[in-house]
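One chain follows as structure tokens, the form predicted on its own.
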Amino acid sequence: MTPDPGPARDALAQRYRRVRAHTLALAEPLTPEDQCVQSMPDASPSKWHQAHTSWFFETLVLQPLAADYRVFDPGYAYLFNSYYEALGPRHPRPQRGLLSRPALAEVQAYRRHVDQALLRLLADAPPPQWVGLAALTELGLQHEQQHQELLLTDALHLLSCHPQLPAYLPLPRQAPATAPLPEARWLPHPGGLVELGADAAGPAFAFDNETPRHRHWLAPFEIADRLVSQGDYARFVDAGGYRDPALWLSEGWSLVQTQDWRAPLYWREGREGWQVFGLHGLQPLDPAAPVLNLSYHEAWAYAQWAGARLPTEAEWERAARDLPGMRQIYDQAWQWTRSAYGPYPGFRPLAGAAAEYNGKFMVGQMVLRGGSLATPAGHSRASYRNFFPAATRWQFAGLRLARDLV
């Protein structure tokens, strides 16, 4: 006889409520008009993020597992599917900003409908169904946390397009002064035969692309204890880093020329020097704060200029696990690595429609590690593999330097 999950039901239900409420809290500072606009093809409106994450629970959890569930609106399957070919046709991604209907209030009603059904299922599912239900629900929560960060990065890009550069949130009345930034220290790692990745059978959640755990040979290396700062990067800009083709990969140099890159995406040059647009609006450059919104190409060029390189994802993961001196790991900026995004040896995607979650993107992208100021607390971990195309700039991405040890 399968034992009843008991307290696990309540714990998962409480976590579900917290995560879903946090999405609404992140959207609250935005006006209803803000939440309907798409500023570029790679971004999505806040309203769409709220609907899509609800569609995920409805389609992958409730419809397969709740026999009495009634779909809120059959048309939403077309409007809010993101990229799941197995689940049918979908509205084109670059046109999500044209979805003036359903209205924001209807999307929020959709969320309440899904929440009521999901919480009822968590409370009433028979014990034999519980393991599969809990795993799919946790996947949905991790998926929603990813969209919480995307909601912020997409909203920031939208607000940066407004001529008045409105702030997502006002700066705190008494913002804490930034502490002076010490010089970066180099932390040596001996390398050797190491283990990477997450254990799929372990108690902690991991996406399929973090598995299987496997062995990997590392040459000795050293890695910076902190991220590259805005002050560090400003010296690269002022030294002509965006005018020197010798520092750039060919594709990156082409982007510098064709898109007129002169500094990171949200930097603005004023009479009193550089200013940086962020979630608190346009603020003077903070020399001690990590530089953000860099493409892979900009991170690469800076590393070349600094006489260093980007770490591999294997180096980054072992340094994060093994070196207690590592700082700014999970809560400041995603960190570009020089590793292409691909499968680990022995990789197997999830079963069913969830197989499309990660594996189908394992080409033409670079891996980022760590986490950013917009990553929900507790969401990231040493084995987490984020990934984006090399030209991506609107994410909260920065860099940490590495060097060979010979």
Given for the second form:
Number of protein chains: 4
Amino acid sequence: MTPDPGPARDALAQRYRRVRAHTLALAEPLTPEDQCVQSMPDASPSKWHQAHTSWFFETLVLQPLAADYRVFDPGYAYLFNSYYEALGPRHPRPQRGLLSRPALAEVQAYRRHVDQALLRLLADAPPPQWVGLAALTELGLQHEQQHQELLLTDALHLLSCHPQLPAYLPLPRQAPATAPLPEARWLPHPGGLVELGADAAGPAFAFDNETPRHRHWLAPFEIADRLVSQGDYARFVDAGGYRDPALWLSEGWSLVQTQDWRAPLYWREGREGWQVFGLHGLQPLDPAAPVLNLSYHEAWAYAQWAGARLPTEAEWERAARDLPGMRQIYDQAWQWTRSAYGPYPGFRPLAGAAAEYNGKFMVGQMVLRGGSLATPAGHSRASYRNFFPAATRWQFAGLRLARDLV
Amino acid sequence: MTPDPGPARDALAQRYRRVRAHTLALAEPLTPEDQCVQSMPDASPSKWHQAHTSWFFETLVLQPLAADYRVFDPGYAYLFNSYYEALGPRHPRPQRGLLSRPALAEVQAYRRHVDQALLRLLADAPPPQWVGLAALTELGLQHEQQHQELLLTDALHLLSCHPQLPAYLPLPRQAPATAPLPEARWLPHPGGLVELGADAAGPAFAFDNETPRHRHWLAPFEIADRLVSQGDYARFVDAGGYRDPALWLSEGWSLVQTQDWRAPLYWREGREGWQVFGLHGLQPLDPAAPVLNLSYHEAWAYAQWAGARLPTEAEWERAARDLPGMRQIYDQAWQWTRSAYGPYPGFRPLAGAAAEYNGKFMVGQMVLRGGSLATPAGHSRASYRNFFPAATRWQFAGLRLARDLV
Amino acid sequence: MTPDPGPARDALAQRYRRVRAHTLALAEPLTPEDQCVQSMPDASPSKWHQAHTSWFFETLVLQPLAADYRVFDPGYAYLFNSYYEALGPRHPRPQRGLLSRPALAEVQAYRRHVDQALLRLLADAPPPQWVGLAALTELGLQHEQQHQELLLTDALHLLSCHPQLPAYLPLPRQAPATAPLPEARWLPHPGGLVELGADAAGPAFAFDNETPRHRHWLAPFEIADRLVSQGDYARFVDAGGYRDPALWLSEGWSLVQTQDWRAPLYWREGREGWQVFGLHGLQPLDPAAPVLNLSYHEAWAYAQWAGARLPTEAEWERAARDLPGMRQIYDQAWQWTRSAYGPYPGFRPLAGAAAEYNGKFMVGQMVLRGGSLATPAGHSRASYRNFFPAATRWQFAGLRLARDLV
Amino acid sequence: MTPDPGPARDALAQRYRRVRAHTLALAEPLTPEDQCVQSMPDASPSKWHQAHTSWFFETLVLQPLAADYRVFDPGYAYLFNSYYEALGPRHPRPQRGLLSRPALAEVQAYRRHVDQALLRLLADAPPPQWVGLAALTELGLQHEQQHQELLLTDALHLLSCHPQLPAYLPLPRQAPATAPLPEARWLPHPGGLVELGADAAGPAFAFDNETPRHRHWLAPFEIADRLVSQGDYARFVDAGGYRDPALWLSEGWSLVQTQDWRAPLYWREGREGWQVFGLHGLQPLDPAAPVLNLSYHEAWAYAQWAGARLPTEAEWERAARDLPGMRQIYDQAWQWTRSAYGPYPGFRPLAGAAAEYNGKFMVGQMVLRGGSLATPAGHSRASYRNFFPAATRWQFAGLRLARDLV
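Compare with the form predicted on its own: the form predicted in complex with a further copy of the same chain:
In what comes next, the whole complex appears, and the chain from above leads the way.
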């Protein structure tokens, strides 16, 4: 007999409300026009993120499980399906900015419609449905949290394209840390035959690409206890790091030249030195803050210049689990690893349409680990695998150094 | 002594108010998001049109002539200068859609600010200034009227990019004419040594590119009394016109193939035949209505197929002046001519920044004559020269046939 | 009764041999590899020119008129048809450089095969065929002469792409003229109602685009007796001509910026001043020699800077016919006119496949008049209309100034 | 005391002569024009390969070690440096086809010049120099062998671009195997803690990217004893494999659609079924021959369809070493693995300019293992790591299936 999920119902409903409300709060400082424009093919309008996450709940949870659910607008499936081939044709990603309609207010009504139905389903679903419903709802919430971070990265990119560099949040930031940052400390790890990844059947949520838990042989290494800072990185820039091909991978050096890279994406050279554009607008470089908005190639080149290297994702994960001295793990910047994104040994994607969630992107991208200042609290974990192409710069991505230990 | 321009002041002020208000009325059916998005590099957001036309008055009229004028926002010069090199650097045209800020409401405030200052200047300018002021104001109004048409063509293009094809004006149109359209009649013109163009010093407004009035030798010709209709054009399409290279110029045939042209830009093939997207949404083809949204190449190919040709701009202008039977001259569709856009003999551009208004585009474009359903009433005239590249399709452009008369 | 064409047969056969031999002589300084490579989509390999001109005789003369003609290789129709839609599918123009086969020696054998058949046909064709045969043969020879010039312009472009700038003809040129060139003289022309173009039924050869002879009203003008020289043009360059947007058409200024134009295509800045790459390799600028390898836009900008303008093609043609003082008409540089290439009043293209020869290009190009140092002697004439897009730079094109005469 | 390297001298000199002569033999069936043309940016002309490999010996061996060596042509460093930033600027890769000069005969003279100097150096180098000389010479020979394979893949690509599909070797192939190929057998491997890679200090040559030898934990798996055949792959194609997005990675499906992939690169559909273009021209599909010219994406999709997967490079290497039943390892087709190309734990690139040989490409590519019909005999080995981007199709690449063993 299925146990009564009463308390779990309440907890999940509360979590659902909180996560969904956070999306609206993040969009709040943006005008309707800000939320409609697409600044580049890789980015999506804020309005689109809000609709797409609702479509995800509607399509993967409500339509299969809520018998009486009424689809809000049948045309939305075409507009707000992101990349699920199994769920039918969709509006091309590079043209999401052409969707001036539905207006923001209609998208907000769509969110409310989905919320009401989802909360009713959470309350009323018969116990035998509960496990599946809870799993899919949790997947939808994790998905929404990923889009919360993307909403911020995409909004920041849009604002960075405006000649006047408007701030997302115009409030003055607290004064930057003036105390010089201590040198990073190297934390040694003995390596050996370790376990990596998450258990698909475990109690905590994990995406399919974190599974199965598996063994891995690790050579001894050491890893920095903190991230590379803006101050560290500025020394690399000022030392000519962007002009020395010996520091770069071939593809990276080609990007430096063809796209005229001279500093991280949002750095601007001012009369009084570097300024950095971020969620609070253009601010003087803060030497103690982690460097952000780096491509893999810039992270690689910095590590070469520093006489170190990027960690593998296996090293990173074991360090996060095993080394108490590790700082700035989940809350500052995603950390590029030297590992290409691929399937773990024995990987099986989720069943159904969700199979396309992670598995079909397992080529041509690099793994980032950790989490950033834009990652919702509690969303990430030691086994979490973020991934982007090596040339990507608009994410909140930085780096942590590692070295062989021999 | 300069005569008192009192009545002229009132007339111009009234005309100013009317023209400016018409812009707002045209934008009214569009949402703020509709007015912000740029659907292609050649098109501009509606909001941008509204700001740019205000910047034109601010920069070419108020700043030189209104001593105490306070610029609304110094940053707008960069954002809303279209192409005037002499007036400083500007935001790149293909990126106008990235300007989510200023919001529409701010642009509307900008318009009011300019309107108040301009109307005050019209009322108060000392008589010696009047002639120059009136001429520049009139230039600004003609300019605004051109942007009124562009606002509609650009809005229609944006809506045409939306998978749901929303209507600019959802109101039902009156029933399409069902009476078969009579065959076009050929109106003969004897040619000879004629005069073309406008007198720069004449009483009526004319753009510099219509001047000077000059002599031209014209061979005898005949010209159709009406435009080519949707019904005419559908016969060309159905007869395989888009599949026969012999009908097309080389560049046109290349466009047919590389861009997969099969019908005019806004025609869609439905179960019950052709449908045409326009300001009232997607409607069944109206055989009696003029065909619209053709490129020069499609107009050329149709004329070849029909055993005729496009008129030259000289033929068109003399026909418009001399032949009483000419219909559908200014109010249905711009009419492609076979004349490339170039300077008239003795052409001199306007002085100052306005020199860039027309003259620097005198290569690589074809002349269109007449006026369209989107041209403000009274804006066009017999000497008016519109011009676009031959591949342009999103304008309200159609054609009228001509033939040699021998 | 058809008169016996005996002497005409001999004359035409002799002319045929001479023209065809000249093509081979022009290719002589080039290696087989030089003759195979295509340096850009607009240029063709020398080998391709040699084969295409033979295919033209084979397809337009021998196949229709020589009953027993055996096609050299049926596959060549696909490889060497340039742009004749009526003659079937063809190898894409931008990929002509991929045709490493047939080898040069095979193309030379193809030429001999065609020559033998053509000369036999010229000798043996029955008198009733003669007029048609002579006209088509002459068309083929004129066509071959056009390709002789293209062979040189295309070979020079290829050599200009090589980092070592090899000379087409390494022989030292005679010393450049050191005597300062006299100022250009202005030759006045009264204008009036003039005749332009060639008579299609006249005794001399003319392309269809030069016909029909027609009347044209011409305002009075004056025109320079000589071309703009390298010395003249260097003053424009040194005065910042490539940095002043006010001198350029909008499209031209865009090209200056996006393609980083700083001087004519083949000028190189050296320690001792400008050097010019030409058929004899890289040579010091010769102030007295006409400037070459200009786009329309550069010619336009120079004329603006010089306080003059480009002539219309009508002005040019009447000046060439009427003004005895005109120098450097046909033998130095094609001269950009401000006239767009279009059909003359009453224009009818040739019949059959030759209809595509000139007519289908009558949009988007500008007319050049005169002839260049690479134009075969006797090929050009006062009514000759050459045409290229305004951005074209690799032709032997320069300019001659004109001015209104008021 | 350094031992006398006399016998090693003779052996290396003989090997040098043999390898260098093989390059010429491979180029022999190609005309000078074939050897000059570049069919796409990724491919190089055969002539360029022959010059570049000579430049490699000249620059990395002769100039540092042969005191009296006279550089053949100082301009060649610019023309024939491939990608070594440390060795100065170079001709852009996509423009190698513009190098009609030096002619093939000059490149052959260059080869002889280098050969004479290298053979003299091998004979005369003082014993203390020998070890370094022998290592660099061997590197140069391995490099030349890599270019031998590229010479063939690039020549085949060029010939495939010709509308007449000429054969590299027109000789008739022996009749295709008609006996049906037996089903592939699955060979099990127990996995465990294994060693991978080559010992940098070992007696046999290995590239730096194969080192260091290191430990790796391997889960049990099984692997097919033979490659996927043309017959196997044809069943996938005929079953709609190129039309089912569920089988493809996201990037692969995008390529299928945008580049209209319907079968492997060199398959052509004929009246009697598939034909395959290869070194012997267009031939009927041979069901028993390994499928070639696949991208990683096509290999991945086939494996999905077959209910299997691609092996990792670790699995492949251990299978090649440990499983006696493995067939078609080195002599038929490179085999895509699911492993991205990256540095082994503890990887250090070679010293000096050779550091750029392999290390700077360690992102964005996938590893292929084995060797192909175009790989020189003896060149490959179990630890050999070939690598190409996942979209690459013009290499002799196929696949071998693997599966988890649980």
